[in-house]
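Just the one chain here, laid out as structure tokens, in the form predicted alone.
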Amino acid sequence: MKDFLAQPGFLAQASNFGADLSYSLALVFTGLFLYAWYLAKKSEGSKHRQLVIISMSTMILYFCAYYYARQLGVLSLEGKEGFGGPDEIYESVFKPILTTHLILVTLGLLIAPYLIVQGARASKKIEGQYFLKDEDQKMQPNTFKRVMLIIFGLWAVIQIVNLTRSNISTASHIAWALIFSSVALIASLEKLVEKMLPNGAKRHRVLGRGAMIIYALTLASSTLTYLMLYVIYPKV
């Protein structure tokens, strides 16, 4: 898959297929999320729910596969690979933008499944249409334990698979550990969120707006990263 992504791109002369596909899908996903948010504002809960599940599930599957193939894009941890500009620009401009982008991507991938699950728990179906329930929403202790066991199990499976691959870097192992640690942290913060936003409907609306801000910033950082890598400072 890595060789396939490294083929010549279709947006910029110096880019590759993986980078162009990734950026194009970032535009598509952001557009879908904006439209899903618009549907929610119009109280079209069923259409909002269907579009969010389809778009977020597709986004998670693609970006997990893409960043896994690219070893999570840890260029900032492994050197100046792919960047053709001056060292001072790399250290002071490109590296912070890339690091911010990777953090935003991780946050986006984490909040997407959480919002899907939380939205399903906070909604009810009336005459074929979904509506948010104006009531408190809490996670039971046994449910919390099962969630933590699932998170640990998934991380263990990925680590076992990684150990069978000789080309996986130490930075990639660290990145996966940080991702699943972040997932566990978010699950742990559910109790704090319950106290701050006990009402399930209000919680979904507030977190949904926060997610839209994250996705907008992700697109902005992705655009800056793409321009600096393949337009402004391409590797010759």
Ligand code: HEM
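Between two forms, the rigid core is defined as the largest C-alpha subset superposing within 1.5 Å. This structure is a prediction, so every number in the text was calculated from the model and none was measured. Numbering follows the first chain given and starts at 1. What changes on going to the form predicted in complex with protoporphyrin IX containing FE (HEM):
Comparing the forms between these two forms on their rigid core, the Cα displacement of A177 reaches 2 Å or more.
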Given for the second form:
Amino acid sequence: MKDFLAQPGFLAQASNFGADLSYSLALVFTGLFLYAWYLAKKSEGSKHRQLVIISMSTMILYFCAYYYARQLGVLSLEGKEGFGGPDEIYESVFKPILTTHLILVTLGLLIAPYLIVQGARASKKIEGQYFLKDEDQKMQPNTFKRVMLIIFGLWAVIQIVNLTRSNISTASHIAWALIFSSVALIASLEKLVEKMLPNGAKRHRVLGRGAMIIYALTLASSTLTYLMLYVIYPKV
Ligand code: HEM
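Would you generate the structure of this protein in the form predicted in complex with protoporphyrin IX containing FE (HEM), following the form predicted alone above?
To see the whole picture, the full complex is given below, headed by that same chain.
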């Protein structure tokens, strides 16, 4: 798989197939999310819901497959080893952009499932069309406990599967633990969000717009990273 991803790319002369596939899919996913925003603005609640669910599921599936294929090699492939420019540019320009990009990707991956659940709870279906309910939205203590148990259960299943695989690295175990702790942290933050934005419809609109801005910035930062690595400062 690694050899397959390392084949010559189709977008820039100096790039590889993995980087070009990743960048092209980033364009597709961001386009789908921004179109879903346009549908919400046009009050097309049902089409908006369908599109965010499809794009989020494919985006997460793709990230998991890509992460498995590269086995945490993303940083070493896209980091210092692949950058052919001067050291000062690497430290003062490239590294901050790459770090910002990775933070945005993580935020985007965490906020999407949260908004899918929040959006579903905050809306009602009238004659086949979804509308946001203009009322307070609170999570019951029992629901909160159930959510935490589901998160822990999923992590336990992945741990068991990973323990049966001989080639899994300690870094992978740490990465999974970090991913699930972040999801649990987001679920715990819900109580704070409830206080700040009690109305479910308003919460969905405010956080939804925040998420759409994160997706647009993710695309901007990945474009900059791609240009610096494969067009402006390719490794020769
Ligand atoms: C990643 C997930 C989601 C994101 C980022 C998101 C984002 C947004 C945004 C930004 C708006 C406000 C549009 C505007 O006025 O500027 C909105 C509205 C809305 N969303 Fe979502 N949403 C998501 C998931 C969902 C889901 C799963 C549902 C399920 C029913 C849903 C239902 C709605 C509805 C009904 C509206 C109101 C449309 C109207 O004004 O009539 N959303 N969403």
